[in-house]
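Here we start with a single chain on its own, the form predicted on its own, put down as structure tokens.
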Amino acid sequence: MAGQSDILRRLGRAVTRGREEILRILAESPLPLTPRGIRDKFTDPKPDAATVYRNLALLSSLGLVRSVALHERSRRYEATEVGAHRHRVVCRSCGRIEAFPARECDLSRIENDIRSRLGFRVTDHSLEFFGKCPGCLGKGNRP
């Protein structure tokens, strides 16, 4: 985190305790969190939810954070770390989303392809599986 504080130094931007807090929330949480949730993991005195949507949209265009769309109505931030990427599997029937730490990711097949084709250099990627929790599938709900 102190690596993101001295990035918001070197582009000119102040370095606040809204934004260091939003940086530490989403560095310890495993899974992408909403805007509402990163709020809720705030020491009190809370910021009001416009200045945590002003500072994720600001962490966003500098890199910072990215924001992850897992088919729901609001968006999810996450972390944003050189060369890594995550991996995570969602259930579609009650919204349940879990990390996956894969032990091995190749995708440079697909990476090249998209070199060659597109014109990309992938720097990194997150990838998200949709299917049926194991709560859902008891129930009796079908795959």
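Positions refer to the first chain, counted from 1. So that the term is clear: the rigid core is the largest set of C-alpha atoms that superpose within 1.5 Å between two forms. The structure presented is a predicted model; accordingly, all values stated were derived computationally and were not measured. First, how it differs from the form predicted in complex with the DNA.
Annotation: Cα of Glu20 displaced by less than 2 Å between these two forms, core superposition. Once both forms are fitted on their rigid core, the CA atom of Arg9 lies less than 2 Å apart between these two forms.
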Contents of the next structure:
Protein chains: 2
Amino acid sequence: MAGQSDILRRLGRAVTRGREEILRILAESPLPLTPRGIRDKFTDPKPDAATVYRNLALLSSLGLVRSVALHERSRRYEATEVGAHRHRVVCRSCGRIEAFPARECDLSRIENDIRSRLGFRVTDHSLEFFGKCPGCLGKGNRP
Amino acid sequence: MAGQSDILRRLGRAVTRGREEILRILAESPLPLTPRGIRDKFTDPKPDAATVYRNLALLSSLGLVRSVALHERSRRYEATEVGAHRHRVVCRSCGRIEAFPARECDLSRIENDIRSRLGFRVTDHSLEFFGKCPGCLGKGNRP
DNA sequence: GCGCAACTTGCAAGTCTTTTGCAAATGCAA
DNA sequence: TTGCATTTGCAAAAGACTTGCAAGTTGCGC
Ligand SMILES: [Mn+2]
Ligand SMILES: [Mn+2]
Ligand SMILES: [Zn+2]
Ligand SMILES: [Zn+2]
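Now show the form predicted in complex with the DNA, given that the preceding structure was the form predicted on its own.
To see the whole picture, the full complex is given below, headed by that same chain.
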């Protein structure tokens, strides 16, 4: 059941500490992480930033991780779960991020429209909500 | 009906060529544009890039423009339309972007869930679809 | 285990996007 | 028109990635 490492081997890519750790770190994180945040979670010796970027690109291309575009300075990554995906809520006041499994996410009507009107074949989507978290709602604070 | 310039004046912000042009350029663009793309559409003399960034930040904070996070190197911006918003489809092969008005977009069930389960008050969302455009579907080409 | 070829990594340099300080230019209300 | 706050250009800097290259690892067959 070493699933993901097998995928790497099967494709002729080496299984290295960097790759296994990235997968583990992301699988254990409740939130998508930035490349920087991922690197910070390594125990020493930490890999070079370039290696983290290269491995995220590789794992992305294999579908093992997925990048998330919130409206931030840096991109974030999350582990992909088989047959599932997540949506996110971002607090515009404090930046807090919550991710939640997208059960019964039905965007098929929209996807069908896209197919028939624009001719695009949609393979996936990303949906983010923005607003205020409970903490920031409480004390009426910084916009 | 010079609406947006009025909003600027009312808030004590100057109405400058840079600001008016950014609003006009975005209003006329069928796609969200990058800061660089916006600057390129100015007739000479073009404003400095720093000015474009500063003005986009200002107009965003006033709600006159909105940033769109596609999975690209640079952020994009679009003009906000009153009581309307758009969704986008991005081709993973050639990068083509199509934006379309989100008529009858009903994410209220999800937003209610977010409200009751997480306590977030959602003010807006962003929804992007990814897949292949008709052109790239035709000729089975570069992934 | 050993050895080699292929693949990976660290490091340093480079690119691209976005931010910031500051003085000169401009907008605007009086 | 004047006066002052706001805005802009310019140059420098910060950040987020990317790339070349030599040294270090991994996968595999022996
Ligand atoms: Mn979904
Ligand atoms: Mn919508
Ligand atoms: Zn908050
Ligand atoms: Zn395409």
